[in-house]
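Only one chain is given next, in structure tokens, and it is the form predicted alone.
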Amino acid sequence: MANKVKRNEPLVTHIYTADPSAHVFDGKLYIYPSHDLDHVKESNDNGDQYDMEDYHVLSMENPESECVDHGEALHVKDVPWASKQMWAPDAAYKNDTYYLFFPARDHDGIFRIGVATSASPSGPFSPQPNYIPGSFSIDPAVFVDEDGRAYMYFGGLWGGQLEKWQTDEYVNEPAEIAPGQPALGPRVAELSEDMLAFVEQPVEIAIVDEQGNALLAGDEDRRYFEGPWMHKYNGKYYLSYSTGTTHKIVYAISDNPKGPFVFQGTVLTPVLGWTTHHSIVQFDGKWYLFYHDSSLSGGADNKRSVKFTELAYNEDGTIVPIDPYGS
């Protein structure tokens, strides 16, 4: 099915999509993101109300052309280990193979994140049988260097679990961070050449203000919340987030892709919908934005339709601030 699309606007507007990942293949825009449900559920801070169970794969010739949907590419019960809820997916493309990386629940209900296999962007993806080892949380955002060495970055607060993992093992009532503590931070990990694999322990971002200070878990505007991407520009690395519960898009900078990253400003301001996700791509020498609100749906938490806008930086290298419902 294609969709005619302008910017700004839905993508697809058949199905309910979010979180969308967008990367470059084959010359063309394909887009990754989670499929939602069309039907009422009460939102909750666990997360309960994304029940997706399958990933579409989304593209376009060009971000004039139509958008096509090449339907469903993978299905929870294809998963073995897992049992609900396939959220925020990213893919990537190396040893001439497209990789669909994603989360969801094992049978225990601790969210992991799995990887299926294909050789076409647009799918259908193959499952490996388990979960990658070492995994957990949720929202995967996969990035090849131009050395072709691969990270994987990941995590994300309340529903997704990342605050049980503070041990690096998981707990399922930890305590609780005050506002006046380090805020927790995306963790990060160099996958395997097979891209199957870590071939570390994940570990922690640390993401600071331009002092050098760790950003506090009571930094509302600016702390991690979920939603980790990854991308270059001008040989710096932009790790970009959202903060959660103040519903922006935000950035940090850094001459590593482990970091520390030093805290910058904003890439998008609030949508309507509770959550915001995002990816960012370049395609024929100019950037864009990929991202979602609840606009189709009426506001719906668990009814998201995926969009993209064009993103400019500024001669500094930093990014100029999106308002997505601005001239």
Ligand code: FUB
Contents of the next structure:
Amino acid sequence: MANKVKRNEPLVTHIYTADPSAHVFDGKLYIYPSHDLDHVKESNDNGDQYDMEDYHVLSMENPESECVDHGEALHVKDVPWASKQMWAPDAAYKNDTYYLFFPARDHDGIFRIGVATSASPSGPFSPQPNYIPGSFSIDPAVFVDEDGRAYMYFGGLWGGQLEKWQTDEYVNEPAEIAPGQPALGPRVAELSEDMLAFVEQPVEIAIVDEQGNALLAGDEDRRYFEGPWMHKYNGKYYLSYSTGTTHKIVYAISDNPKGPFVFQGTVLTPVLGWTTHHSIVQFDGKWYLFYHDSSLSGGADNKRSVKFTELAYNEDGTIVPIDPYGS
Ligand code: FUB
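Provide the structure of the form predicted in complex with the named molecule, given the form predicted alone shown above.
Below is the whole assembly, all chains and molecules, this chain first.
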């Protein structure tokens, strides 16, 4: 199925798609989204309404072309360790292999992150029998640096269970984090050469203000919630993410892939729907923001559609904020 895509319009309309991770592979744009299902589930802070079962890979020859749905690339029934909720995935290319990284609940209801491989960027992908040892929570974003080293950024609050991993052990009912305490940061771990394991225990990323003070849990306009993305621009590392409860995509910059990152500002103002999730990719010299909203479904939080638009930088390297519904 193919539709010619316009800026700020759904890439496809025959299925609901969300959480886009966009990459350029083989000179084409490949988009790895979640596949939202057209069903009614109980809606709660645990995220039960996001009850996705499989992934479809989308591709575009270029930003002016049609978008192709390559069909089912991986289904939860084929992943031995996973029970449900195939949430935001990402993909990477290394070792002549395409890797699909994805979170799902294991058979104990704990979110873990798995990996599946393919010879083709459009799949189908064959899952590893077990999740990545030491992985937890949601929203993997894998960044392969210019030196070939690969890092996975991950973690999400609330339904994403990050609060339950404040120590290296899973705690089902953790103590609440007070608004005046430092906010939880996303986690990062370097991946092994074969991309199937962590080479280290994941570490928490520090996101600080201009004075070097950690962002606080009560600072909901700036603190990390979920959906990390990493890209590099002019030699600097840009960590962008969703603020969750305040529905923004914001970013922070560092000289090091593991931070600390200094908070900068907004990438994307709120979209229609509770969640916001994005990726940033360069194609043919221009930069693009892929994101989702719930306009196609008339505002249903769990029936979202992936869209894209151009992204621009100011001369000082800051990002020009995007209003998804502006002119
Ligand atoms: O799609 C399910 C969850 O919603 C994702 O993992 C989060 O980033 C949010 O978009």
